[in-house]
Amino acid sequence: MKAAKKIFETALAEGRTFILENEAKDIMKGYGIGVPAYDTAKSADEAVTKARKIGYPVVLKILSKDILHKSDAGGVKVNLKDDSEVRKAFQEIMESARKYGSEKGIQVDLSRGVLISDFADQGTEVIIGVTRDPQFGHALMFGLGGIFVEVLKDVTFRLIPMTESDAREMVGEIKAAKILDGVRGQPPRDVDALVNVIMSISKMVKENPEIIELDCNPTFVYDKGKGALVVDARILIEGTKPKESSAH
């Protein structure tokens, strides 16, 4: 896809290696991945715009070259329900960021403005990612998103490139697949829709091996037939030189 290296050959020249959300979705979207409606807005006034024609409730989130974590500066506001809310959301947003720059003593870009995007219905919440190893190259993590990554570790891995019944044996083989199912009278998940946002993301690194780097967390999966979303994405690349990012 040509469109994801024109994206990254901007995020280099601009000496950056992670890409920005809105880039980050762009790509997604060009690799038939289901995120939230999204756009971006440089002012107050234009995000009021943006909100209004996605539909609220949405989220606000900093864009800019000089921050990697988004809420380490204050630059996440979700659930904004109306006009007046956005506009707070967006000054404070730009406060953040500024008093995030100067205490790590750098001037912070803040020409991109934020990214407006659709606050996602709550889903089963699931976590894909991507490492490269030196040795084996790409490797796909999948499992169970929330406090099931962070206390149970209940994860699964493959490398890259990756056949659907690879994607499906993953989708199976973590403790928690029965939550897939569907227990306790819940409906089952859309697993058709999850190995086929896995399919794309295993595509999308092999046709982008310069991607050291990604995380879909959240990605929401909703009851069966509903599809599944990737709620947040970060991309970090290759840099044609290592270099200490200001945004850590």
Contents of the next structure:
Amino acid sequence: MKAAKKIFETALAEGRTFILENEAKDIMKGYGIGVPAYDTAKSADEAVTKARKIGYPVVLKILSKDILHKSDAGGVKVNLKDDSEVRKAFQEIMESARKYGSEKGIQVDLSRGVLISDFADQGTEVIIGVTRDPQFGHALMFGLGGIFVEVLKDVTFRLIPMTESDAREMVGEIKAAKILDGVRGQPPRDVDALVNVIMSISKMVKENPEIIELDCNPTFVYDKGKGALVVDARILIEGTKPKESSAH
Amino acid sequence: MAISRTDSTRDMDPFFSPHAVALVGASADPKKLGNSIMANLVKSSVRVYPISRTPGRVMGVETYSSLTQLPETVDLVIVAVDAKNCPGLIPDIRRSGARCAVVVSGGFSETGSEGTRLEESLVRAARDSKVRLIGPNCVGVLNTRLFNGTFTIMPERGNIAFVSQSGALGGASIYTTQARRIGLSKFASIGNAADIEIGEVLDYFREDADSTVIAVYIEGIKEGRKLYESLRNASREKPVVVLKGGRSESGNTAVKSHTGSLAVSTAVFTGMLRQAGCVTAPTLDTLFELCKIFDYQPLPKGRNVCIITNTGGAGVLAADAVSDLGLTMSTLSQKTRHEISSAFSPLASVDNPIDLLATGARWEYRVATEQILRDSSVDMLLEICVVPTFAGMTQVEHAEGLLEGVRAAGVQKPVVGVWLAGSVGKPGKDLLESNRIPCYDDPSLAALCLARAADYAQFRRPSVRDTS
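Could I see the form predicted in complex with its partner chain next, after the form predicted alone?
Time for the whole complex; same chain goes first.
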């Protein structure tokens, strides 16, 4: 996908190997992956206009080439319900980012402003990630979010590229797979939509081997027929041109 | 099975099917590896030329001072001399007519930087002379139908091809297969894999008509993607049972995000094996037991298991293991239940597990086996027997009943046995195994083998597998 290449070029030209969240979501959308409605805003006024267009409640996140871990820099505000909350959140985020910069002794670039995103309804939380294994090249990881991945390490891997049956096997073979069938009276989750996200990520990485790490964390999976959304997307790329031998 | 053979595998034929073999370092000294290899070669059906600095004969065979002095061309050279002398031998190996060499000698990259340099010069010399190498630092290769080019014993003849990265473990495993009467077709220990790696041996075994199953012991690997391709291609032709030893060091030190930190190579390796359709063996013990079920029995059509037992307790253990491993206990048809209940004691259980009670003997095992195998709700049969030492029953009659039932049913469904009671059970167990019914000491191992067979059968079913 040409748009992805252009985004990667811009990033490298700015001296960063991480892709800003709006850019990551642009790439995801280009591969047909569902994401909550989003936009960007450079001022509090613009943030309010965009928030109204998306519809409340919304989330604001800092967009800066100097900040990889947005939460650490106080750069994330969630569940904002009206204009005044958005205005206040925008000011606070800029304030925190400046403070974060002065603590680190760097001048944080704030010219890109923030990402405004629809505050997505809670779904079953899963994580889809990509790593580049030193022996096997790109591998895709799948697991349930939260304690399943943090504590129980209940995750499974496949090499990229993969087939749809590989994706279905992954979803079925984690220990917590039953949760996706629907437990405690819940209807089953939309596994088909989840499989589509996995397959799209596999395709994206196959076509863009300069991606060295990727996290869709969290991804929300909704009731059967209601789809899945990648709520937070992070992409890291290689600093120099990928070696021919690196994978496929 | 019509498997087309490729040029690259044909080039490897002399490793496993040589006509004439030269052994460099043949020795009359029983403390030398060159002595053990020579002893195995003279018992083989190939012509052997010992190369030795000592003139005369070794084990009755005239020795030659150099590979260039041989009376005919050879197609395989086995090298068992000091590491430092190995690279210089390569041009002579080529002159002897051989394009294949097995370097058994140790003292290469496994010993440090000097050995690594020696190994590099060995590989360079081999590439220059267009000689392919197995080893160095390995046990060697053998073909149970032709010759033993290793310094370990000749295993029983069979259909399992075995490639091992570890020489010692590979050698030890051969003793295990012999003790358990598991037959091998071919064996290669690849040692340091300086030239030929596991992948190429897998490609060879995939095309080998004498091998129905491939057993693999892997530790570290160099080219992961190539290994994956070879494993996947082989799995599409025949079962590949893999035991992975050691955790490969995670070279991925730059862990920048969540996914990276979870990608310990072992987890990626495990996923890769599943993706390739491999059968994973959790332990050394299970490696060949898994091979056995694939070699002896047909693949199941589904995941439904029926258990026949003469002891309630072992039946419960087996049923637990069956459900733990994601298999399903069959619900028997009304017809089957009726046939069994009218044939047996009213106390016998006609629900799965079928309990034939301690009085169940040859006739009961035969009838139950035949009826159950004919039931379309049953894909696999697990039969348990605690061989009783009372009521005048013979030690093998239960096993005989099982075999008669299998023959009478005449269907292609996997059947495994769990014959308990130690030495009392052994004659029955031996009878079953010699009739190619795998027989285990533990219900959970039997269930594991059935589960892996069902998983592999699912991988091979074309309807659920898209091509990539």
